[in-house]
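Take a look at this one chain, the form predicted alone, written out in structure tokens.
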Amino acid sequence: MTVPLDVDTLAAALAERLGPGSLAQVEKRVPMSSRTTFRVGGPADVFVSPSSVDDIAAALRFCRENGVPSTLLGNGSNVVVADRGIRGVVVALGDGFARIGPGASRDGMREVHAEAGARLSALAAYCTRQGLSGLEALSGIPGTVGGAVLMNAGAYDRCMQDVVVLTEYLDEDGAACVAEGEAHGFGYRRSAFLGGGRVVTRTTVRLAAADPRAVQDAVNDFGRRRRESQPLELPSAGSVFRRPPGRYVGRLVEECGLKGAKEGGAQVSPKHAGFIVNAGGATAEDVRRLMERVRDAVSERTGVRLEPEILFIGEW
């Protein structure tokens, strides 16, 4: 059977599949401009916020069985959603699936478990309070733990690869699996979970015991450095291009005279040319056009081909 892509029918059928015992929220026609850090994007047909692994598995199984497109989303911090929105079902791992708790301790190291919908900043704050060192440099990254593992998020020469030891996930068929060590397939802004239908559900980090005051001081220092160098006051999706080997995106863009350049409401940040910001009223198409303009200019002038770090999703 295939469920018709009528939004009301689709939402009702999905809610029925999840069942009365589920705490998942199912919403219709949700504007993605309100659910992404770039503050752009049209509506998602159906938007489900799961509260358990069973909810995630049931929603994705429902989509597979009924030929319904599905899109997985975290905090919406590393994506640009099309102005037309997203067809089918968006499964958003957020506050309803964000539990953080202690794990094993050995040899001066302690493990912490975090569900995929937990904010990375919340995990870092929890570890800071516990006097655990290793996430200080990543504490200002706005995404979820699941998204951070997926993209091997990093900053200031640190990344998730440095602390993640085990990750629970659903495979392409919805079966629960576990990855340990090298099975994560970590590389620069990538992991074994990027593409292919795998869904990170929970991860375990291993951190060193330290003086809580020293950890907090380090968090504060990284926060100050971010505020001084990055356009945190405006909506964005962070760095828009991957860093080329041996080069810096911001400097390359400045060399091309594009710092502050605009397309509609999208602008290359005057504060940091590696960022594109929503300077007011930007559309997803504005962002896409500006990224293409920057990419083409840098390629023509320097020979460096910039690759996007952010993901474009939805009906383009």
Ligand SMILES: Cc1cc2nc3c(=O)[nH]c(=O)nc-3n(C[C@H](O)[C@H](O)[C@H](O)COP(=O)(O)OP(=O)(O)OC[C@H]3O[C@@H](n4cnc5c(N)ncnc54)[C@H](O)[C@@H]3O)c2cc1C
The other form holds:
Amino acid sequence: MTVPLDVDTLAAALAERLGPGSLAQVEKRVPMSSRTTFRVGGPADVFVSPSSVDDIAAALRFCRENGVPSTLLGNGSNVVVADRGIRGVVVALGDGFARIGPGASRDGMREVHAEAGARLSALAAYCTRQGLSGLEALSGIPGTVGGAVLMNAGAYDRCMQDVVVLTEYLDEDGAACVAEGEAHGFGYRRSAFLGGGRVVTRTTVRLAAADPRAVQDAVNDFGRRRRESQPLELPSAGSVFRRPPGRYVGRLVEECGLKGAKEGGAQVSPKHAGFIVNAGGATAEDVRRLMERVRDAVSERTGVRLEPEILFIGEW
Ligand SMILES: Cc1cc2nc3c(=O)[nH]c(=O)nc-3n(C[C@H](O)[C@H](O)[C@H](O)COP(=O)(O)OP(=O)(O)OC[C@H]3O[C@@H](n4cnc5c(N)ncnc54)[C@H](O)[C@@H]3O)c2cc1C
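Which structure goes with the form predicted in complex with the ligand, now that we have seen the form predicted alone?
Shown next: the complete complex, the earlier chain at its head.
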């Protein structure tokens, strides 16, 4: 894919559009291996870290008007970026757009607002300090609040759907909108925001008041279970495949004798066969080849067709 402007011109034009009042950072030729948890992937032409909804809207409008491809990113914990990188502009919601604060309280429940770039772990830590229960099981998921809403992230039989009551977003045309309750369209690892060019900007969770020590104990317990069962010491993007109804991906992969299998630097985790890890020097192509090998072997041996949970982005 070609970009109509060269990278330097593109970055300068985007910075100018954002204006001198903006705190957004605009960087060029940023290796995506440094901005994603898998630690693979080539450079993004231009990488912008917005600090406000206006920045996000302006960057996306700039791309639309100039025919420049844009890619939205949170913490990069559910993606594999192509070795050739990402053409155009990556709009990455992170620390610059991560304010968390109190909302209304009613019927013993309290609301908390979080901007989309806030880490889910930071939101969970805030709620723990406030003595609010509901996010403990999700506290170890290494994504942003926006990415977690988009994917309806979940763990240990809990998911974002259980706590999210309202979400502010930009629609396909950049207009500010609000979704409440059912309008989130939550399902297993999906929401109404997936795939449609919508950008989650802020969400509100509603949680129950509880003893802060009990909440902290639960957070610690879920963290321990995660450390015991998942290969957190190596780069990855979490579970590679969506869970097929009534089956466990890890067990299916083990049945095929693929636990520990390697393609280049990518390896099916010897600790948890539902994960592929970067065991050292993996390329995005290694990860893709290994995923395809696992998918084909599982399909052939068990008849179960695995669907990827992680997303492939960039110039493949
Ligand atoms: C070690 C490890 C463990 C994990 N465990 C779990 C788990 O237990 N449960 C689970 O569900 N997931 C898990 N994951 C996967 C991942 O953390 C989640 O899917 C997370 O919600 C992704 O958030 P992110 O900000 O990193 O999104 P990214 O990976 O940056 O982006 C994912 C997708 O979301 C889009 N996106 C990001 N932000 C926004 C936004 N504000 N508005 C619209 N679209 C947006 C991106 O365009 C992209 O398509 C794990 C990952 C790792 C590495």
